[in-house]
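Take a look at this single chain in structure tokens; it is the form predicted on its own.
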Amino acid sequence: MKRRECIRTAVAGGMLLLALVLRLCGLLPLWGLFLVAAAALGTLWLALGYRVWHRLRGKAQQWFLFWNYALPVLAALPTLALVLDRAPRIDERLLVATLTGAVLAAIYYLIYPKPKNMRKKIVAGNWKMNTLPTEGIELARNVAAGRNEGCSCVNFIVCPPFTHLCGVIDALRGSDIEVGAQNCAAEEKGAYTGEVSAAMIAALGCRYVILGHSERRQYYGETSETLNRKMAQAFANDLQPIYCVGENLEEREAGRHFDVVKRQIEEVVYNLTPEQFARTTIAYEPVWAIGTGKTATADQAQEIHAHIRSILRKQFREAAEQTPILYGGSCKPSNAAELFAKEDVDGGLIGGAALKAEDFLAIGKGFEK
């Protein structure tokens, strides 16, 4: 429990204890005890209700606020009427209180704006091992040329191969499109032939780096131990990681997908400081739905994204509400709007569709529909 919640709980208990002592000593009338008890309960609810509210999502938060306003009104009016004996019969007092409370609560529910999702909207293109330098530069220029047709609220990121990072960065200079690398070394420097360090990537002007991609895990045996070292290198060089998680077909069919994703997060992301976590983006890859002929629905995407956010919330509390979680499973212009409409889907990590400027930009427009 946080310090302010402990203080509120202690204050509530102290108020109630003092009121009981004064009542027993004959120094506090009955109506005064009622008022102090109500204030104490209200103070206690401020301590606990805030935590409850942040554990809820979407409409559940609004209904929580609905009853948060309705119940005190429903309870206070008949109690006050009973204490002051202002109404002739108890049933009339209850009727008036119920109608008044229901009307006030309904009005509040109707006018209260739906909590806005203030998380970043991100469309990141992972070009993988595709395009030659001249092709990649041309693709980047085409993306930049059509960027203004979409909403400025969407953050576009392109992640080309190492060989043309420099050329793509130059081609995008002056635009708001960010550039990321597809990987980085786990070491700072040294005799590691063929590796590219985080410092080298950052020196080119990259801002992001993809880490833990399913293909890196599958083909190159990347483990959580390796990824912890890569994450440390990324942060040491002011790079923002896009950390990938996801389960394969065997794990999905065995019903272990929730456990697999939980483990991938706990073994790496849980090791981050709050400051590092605030600069991290999560990408979920349904590996089982990529190249297998099987399809992940928008509801399945929302289900696993909500699960991921709940895992993050256990470690980082309210900060998890601001963490973008991207969907990395065959996102196309045709299904982007349906996916992005889901509560916990904050964008996409795009593969094949990122190799065509018009498709990549069209996916970003999925937020506007």
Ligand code: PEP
Second form
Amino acid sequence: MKRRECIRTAVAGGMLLLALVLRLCGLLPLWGLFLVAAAALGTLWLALGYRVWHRLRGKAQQWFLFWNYALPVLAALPTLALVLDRAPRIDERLLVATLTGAVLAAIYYLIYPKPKNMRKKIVAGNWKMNTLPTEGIELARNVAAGRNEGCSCVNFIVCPPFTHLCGVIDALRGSDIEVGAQNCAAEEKGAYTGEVSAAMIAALGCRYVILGHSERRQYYGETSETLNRKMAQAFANDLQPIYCVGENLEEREAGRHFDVVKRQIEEVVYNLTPEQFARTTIAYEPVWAIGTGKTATADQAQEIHAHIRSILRKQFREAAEQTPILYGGSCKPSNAAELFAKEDVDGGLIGGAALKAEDFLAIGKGFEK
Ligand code: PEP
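Which structure goes with the form predicted together with the named molecule, now that we have seen the form predicted on its own?
The complete assembly is shown below, putting the previous chain first.
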């Protein structure tokens, strides 16, 4: 549990204990005890909610949010009932109801001054063309074995080569680590020798697919036109794309990085429906930082992640607040915490460091610091 959550939980528990003692000493009316209990329950629920939230998406998230507010309100009802019972006149009742609401709101405001960043936290490993199938399965087993030590609020995803998908999915059965592919075909099926379709990947049990990685744009000539078709295939097969954007060194040095990512987003992500967008994760990967040992500084990452979110906001409005934006490019255990501490950095797409289970998991711990 994070330090802040521990403090809130302790404050809530302390408040409840104090109220109980005061009540036993006859210094607190019953409605006061109920009110404190409602506030404490709400606090505990919200602390728990923060952890659960990151594991949900879509409708489940909306329901969770609903109960996140409804439950503390329900908890306050016994207080209201008790007090209203003693206030026969309608104006007295209205006053009591308003005061109860205001006190509860003030307590929540003090404990939770501003809503936390409730976006899903993701650490995804892109294994690229590394490991033989047996080695990949071993790596996946080691990731699953070490996973329990980390915070459950982080979603781990591994993206092995196509040839390992079956074995890795089997090895991860029973764990909460999800599997993605590194690419999929732009076509549905047919005479496309050597290609692997989104339907084939989905049929194996994959939930994610990386699309638009700079290595595919650079070495295999993937354009926005191809990527639009790949995105459509991914959604048609219920796969969630991790769409990569990022500038090369020349573009960064010429100060064109903001325009480059803007174009990469506008040409592909802007074509998505709101439903498709809600299932999309963005990965910002500066090409000059991939596999080079050079990492963007946390401030550079935040600057461009905030820029990406503002571009998404223009098209998708407040839905952009829920889109995870991952950083990729020589992310490792030693720099993850600093990067993940930034408001708009919601995790990482990890290359080299994903090939060692220990390092991959340690990157996830970057959220706990
Ligand atoms: C990547 O290629 O997605 C990547 C982030 O690689 P690395 O972590 O090795 O820089």
